[in-house]
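Form predicted on its own, single chain, as structure tokens, below.
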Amino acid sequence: MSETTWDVIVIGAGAVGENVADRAVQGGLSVVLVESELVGGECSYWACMPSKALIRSGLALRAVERLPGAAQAVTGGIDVPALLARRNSFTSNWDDAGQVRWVEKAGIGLERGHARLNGPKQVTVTGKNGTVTTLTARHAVVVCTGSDPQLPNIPGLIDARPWTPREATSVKEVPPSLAIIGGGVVGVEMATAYRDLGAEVTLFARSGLLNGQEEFAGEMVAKALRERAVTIVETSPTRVERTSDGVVIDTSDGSFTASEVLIATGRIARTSDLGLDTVGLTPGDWLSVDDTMLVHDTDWLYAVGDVNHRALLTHQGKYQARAAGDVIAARAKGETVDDSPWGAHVATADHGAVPQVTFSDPEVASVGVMSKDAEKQGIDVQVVDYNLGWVAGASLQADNYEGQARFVIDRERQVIVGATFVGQDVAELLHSATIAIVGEVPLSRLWHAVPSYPTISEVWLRLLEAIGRP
């Protein structure tokens, strides 16, 4: 057993550890990061990058298509080897050396192995060789293991081997067919993917989709994935069952079958076996904290990212590890911490400008405060609606351009609090949302912000018009 001590231990070497650690160093500390899989994470091998890589091609196709001119150059489909190289390019083959040589860089330090807390401040770290190095830390440990997918209580579930977003995302053989429970994020991505792919799609969804989002979002993104011969089904799977068939789906509205089950149902805390009673902390729970990512009462001890719940998503875990490196890195010199809120050292964003985007087909972008939700928040709301297909910019996107955009209105401040766009390539007009909302930005103030014509931010003039002058 080795012993060695940091100013800062960062347990999870993914995109929000690593961010942790690099804001850290720059602060002037000493910091290891502690990995047991790939560094780089989640996100870089099995998440974001790949899901993404694997929507794409399907997306470009189809808005050609849409396309009188550029579509009559569409000779053939997907070329499925060729897009799944493509994947495996973002993935690095799902080797970490290049983010490896990164670390090193930034003059962090790395461990390899699974860490465990083992009391206040201290770390030990057992590798796959089964050689034990204790670390303790000056100032702070910090977690950001992120989460795991939850698998629902379904009989048989278990036995049938069901895929996990990891082997979605991995795939090396689209298989013929391809059933998911699950209607949010997850589930709605790879049924875009997997039907781009070949693969026959049946979508088990209880309640609809994409329930976090505003209820026309759902409705359009189903209404399209029915077009184009995706099942949905809009009940609970009662069994699950793998048979030389492939595997047997039953619900009260019949029995399906598929050569793969895809669980997208949501996450739980990765934190089962991460030492935490021996810090009076309840193992598998996600770990409650402040606005400076500090875990409620302790003083050493912060978690950063999916296992803190409060937004589990990459860019806001990320946002998170830069106020919370600033915030260990400041409190170790004695500095003063700036914990107001939007100060340098907090996450204030979390709590109500999340921004988001479902790559589906329409795509669905959304930021700050759900309709529904700010009514129950007691905001005086304002909801305003545009149709995108009657905006010019829409319309040389797409012949028939299907789309909706929506403003949530605080009357009272006379600010947005929430919007919603739906449609293809509404990505891109997120962040003027965001800034929007972040910013606080009067209405008044947003009439001289003219959009470019013909954009698809014109709909910002068209719902400014649809609210009326303050």
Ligand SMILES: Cc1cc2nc3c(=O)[nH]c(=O)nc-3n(C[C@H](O)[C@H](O)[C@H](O)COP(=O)(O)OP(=O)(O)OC[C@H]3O[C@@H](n4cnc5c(N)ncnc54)[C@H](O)[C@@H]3O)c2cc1C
Contents of the next structure:
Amino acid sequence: MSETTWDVIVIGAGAVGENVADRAVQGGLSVVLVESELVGGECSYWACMPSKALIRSGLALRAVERLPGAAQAVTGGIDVPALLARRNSFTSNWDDAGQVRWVEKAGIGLERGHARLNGPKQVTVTGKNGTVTTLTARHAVVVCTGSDPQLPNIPGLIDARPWTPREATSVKEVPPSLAIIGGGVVGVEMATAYRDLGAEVTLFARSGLLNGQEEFAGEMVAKALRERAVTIVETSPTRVERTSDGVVIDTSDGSFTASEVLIATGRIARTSDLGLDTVGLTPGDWLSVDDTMLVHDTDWLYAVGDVNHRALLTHQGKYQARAAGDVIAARAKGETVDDSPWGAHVATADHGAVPQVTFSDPEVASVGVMSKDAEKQGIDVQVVDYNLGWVAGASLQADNYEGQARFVIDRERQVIVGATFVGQDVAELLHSATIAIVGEVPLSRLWHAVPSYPTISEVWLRLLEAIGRP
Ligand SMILES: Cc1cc2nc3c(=O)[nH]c(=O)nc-3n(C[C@H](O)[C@H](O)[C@H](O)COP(=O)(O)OP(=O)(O)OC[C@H]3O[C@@H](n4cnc5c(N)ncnc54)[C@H](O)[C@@H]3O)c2cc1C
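Right, the form predicted on its own is done, so what does the form predicted in complex with the named molecule look like?
Now the complete complex, all chains and molecules, led by this one.
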């Protein structure tokens, strides 16, 4: 058994853990990353990157098909082997050698194996071959272990060997048909991708699609998926069974059969085998943190990324990671900590300015407060909508462009607190709204931010006109 001491131990080398480690090293601390699977984590190998690679070709093809002149050049459908090969290149064929090189170059130590806490500032790492290493932290242990898929309690489901997002994003042979349970972002994105890959898709979404978004977003995506012959069933499966004909899914609306079934019903904290009980915490729980990512009632344990349940998105986890890495270094060196709202050492944006894109067709891009939540938060709310199809830049992008935009306004403060864009190619529009919300740019000043003609961004002008000049 070997023993080493570091300033900081980071458990989990996903995108978030890598960023915490990098910032702490840049702050002058010695840091070791512990990883039980692939350096780079879920996002690189089984989530963001492969899923977007699976979706992109279909979006591009349909964009061309909506454009007379270019549409005539489309003489075939998706080349599935070429698409899967491109997906493989985005995951580096599930080989983390490149990311390991980056870790080494960044001056971060790397320990391979499964980490468990063993009391305050103590971590035990068990390697694949059974070797045990004990790590001690001088200043902090940072948990960045991410999340696992949540499997709903449906009779027969586990025995039916369902797919999780990992199997869906790393698929080598596309099944003839796929049933997807869950109408959130992952369910919708995988329905989009697998329909393009040629599978018959049935989506079970008991409360409609994209529940966390403005209602019109889910409705527009559902309409578009139905037009592409995706079956959307708005009821819950009551029983699942794998038979010789495939997986049979029973619901109160009848039975459906598919070659495979994918579970996309949310996430649980990856903390069940982390030794949390040795530091007075409950295994399996999400780790609740303050705005510097310090776990409540501790002065040495941090939790960053999915595992703290603030915003289960890579970009938001990496934002938290920059704050956490910097604050750990500042505290270790006895420097001033800037933990006031929007300070250098806090992740204030998690509370009301989280951007998210669903890469469906149409895309859904949103940030900040949704209209249904604004009143509950005590905001004197004004909601304005505009049909994106009426914007010249959008109609140039595609014939019969269908899209919708919404701003949620705080009337008292005269600022935008929420924005949603639904339509082809709206993802890149989102950051303008994120900046307006984070910067709390007054509506009167936004009138002077002139969008170029003819771009989709002209929807900003149309929405401001709908609000009326302050
Ligand atoms: C299908 C899908 C698509 C997604 N698409 C997007 C997207 O487009 N954009 C976006 O922003 N987000 C997306 N997400 C969410 C995103 O993947 C997560 O928010 C992100 O991966 C979280 O990063 P993390 O570093 O917190 O956790 P992870 O990436 O899960 O990394 C945690 C790491 O910790 C390691 N680990 C766990 N326990 C231990 C232990 N005890 N000892 C040692 N190592 C351990 C794991 O092996 C893993 O490598 C998607 C999610 C899914 C499922």
